[in-house]
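Have a look below at one chain only, the form predicted alone, in structure tokens format.
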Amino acid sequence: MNQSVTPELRQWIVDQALAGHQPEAVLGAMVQAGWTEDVAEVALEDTLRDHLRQRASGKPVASVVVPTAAQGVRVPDADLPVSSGEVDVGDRRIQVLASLQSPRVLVLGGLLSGEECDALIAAARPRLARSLTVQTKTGGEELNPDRTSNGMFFNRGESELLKSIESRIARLLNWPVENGEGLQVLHYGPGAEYKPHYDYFDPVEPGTPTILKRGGQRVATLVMYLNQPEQGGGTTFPDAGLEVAPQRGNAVFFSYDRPSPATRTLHGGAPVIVGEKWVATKWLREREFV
């Protein structure tokens, strides 16, 4: 099927809207129709924000609000310099390695120090579990056969070490401290992945509403690499076309300014071939996470 946003879809989408359809349903119209769920998105998301900006610049136009789905938020992002390939953060120069507008990605060097790094280790190493994930149908957690690391979670600011790494991440993307969770310490053994995955909480599912209550949405990720595995453990970004390779004390960075798929914020952790991998993960989110 063409996947082509033709001026006829476009109008259609407004129509709809117009009807006072809800969003998930144009949606799922589109979707049954054969449109790809991807593509789909985007145009009722592109369609309704031209409709606005015609109505803002006096073209007559019918009214139609715009779903507050299709609305991003505001995110967490860093400064980024103008004639220098780092960012002072007061404690750190951080170098910044690359920079993606779309998806929002920021590969940063030197994030932590190699002491910073090892003491995150020690410091993980006699609480590690099998990881678990955030069960979205009932806002618990569950074992994911997609996810073979082993894992465990700092509460936030539990040690002078972790206060010192969440205030500089905080300097770094503009982001309050307290809107952070506390930082997960992962370990990939050989053959160890997890699969591609969005980090967002999925809006549909029933879990939903009970894991929002702690903070609302994710709103972007902070990948810490502890060390640097022999061969393997990349972060991948599939939509991107995009892998990070994990070199100790640097990061990735990206950030979703609302849980969709037109964010293209899908990644994931590529098998690790030879060695192991550690890395700290620091998620944050809207507002304060109690």
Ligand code: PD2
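Between two forms, the rigid core is the largest collection of C-alphas that superpose within 1.5 Å. Predicted model, so just to flag it, every value in this text is computed and none were measured. Numbering follows the first chain given and starts at 1. Compared with the form predicted together with this ligand:
- The Cα shift for L266 between the two forms, taken after rigid core superposition, is smaller than 2 angstroms.
- Once the cores line up, the CA of W35 ends up 2 angstroms or more apart between the two forms.
- In a rigid-core overlay of the protein, I13 has its C-alpha displaced by at least 2 Å between the two forms.
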Second form
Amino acid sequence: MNQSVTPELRQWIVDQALAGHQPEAVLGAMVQAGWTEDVAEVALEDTLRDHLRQRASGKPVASVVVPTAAQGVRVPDADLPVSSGEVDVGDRRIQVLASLQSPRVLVLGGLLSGEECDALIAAARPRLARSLTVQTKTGGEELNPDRTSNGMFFNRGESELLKSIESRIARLLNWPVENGEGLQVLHYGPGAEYKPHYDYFDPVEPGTPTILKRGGQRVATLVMYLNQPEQGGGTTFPDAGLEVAPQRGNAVFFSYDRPSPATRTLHGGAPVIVGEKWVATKWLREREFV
Ligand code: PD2
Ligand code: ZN
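Right, the form predicted alone is done, so what does the form predicted together with this ligand look like?
Full complex below, order starting with the chain above.
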């Protein structure tokens, strides 16, 4: 791996120290992420020495941001319907079937037409591969045993269908198209599942600064159901005791204003028992995703 000590890595080291992590623990995390121990040791010592020198000189230094209850970032959300239970996004009217404040969750009806669901499946099917997840230890990707689906990513705006869906989502959630990652399609066969996890990138992992360069943190997720499994395959929110049933064209939206379990957005894809499950996931970032 690339062993160059980037400004992002130096800031991460300082943040870990300011958050109270012992140097041995920080070193251990770096070695686990693939750093050679002596390179990591020098990077750690140099960074912390420079930081202390800068502090002693009275110069202002970047300080760690420890999010508290009052410090969450702005997040996507729908304009809630006053009485009709529907949001008009120009080309469709979308039903708000359920709304929860903490965790912030919306269950949406009729976000996609049946034809759009079928077209997404048809376009994704030939491009499926065993799902990878972003590896926050290094910023790369890895096979994840907790995720037994097959998946693929579309590029943002790669077809008229995707452009139309992306701009609908942007209008619905009041969030720029440019801040969205390319749509991901997942296919689960019988027995496949996605164990409970958070979608934000864990700030304590040394690969996270690299991932955040492409548009900051993830702040919201929209999981769109492209079909209806015969049995199983709901999206679960263990902290809220909530399970959303997959129904073709419907979706579940949730947001997280900080990368913390305090958002209560732990969620998973329950095992498919009978049939298959297709979903399309849209992740929204703080800033333009490049
Ligand atoms: O397929 C799902 O229900 C599901 C559950 C949890 C999808 C995701 N997470 C995801 O794509 O992040
Ligand atoms: Zn997820």
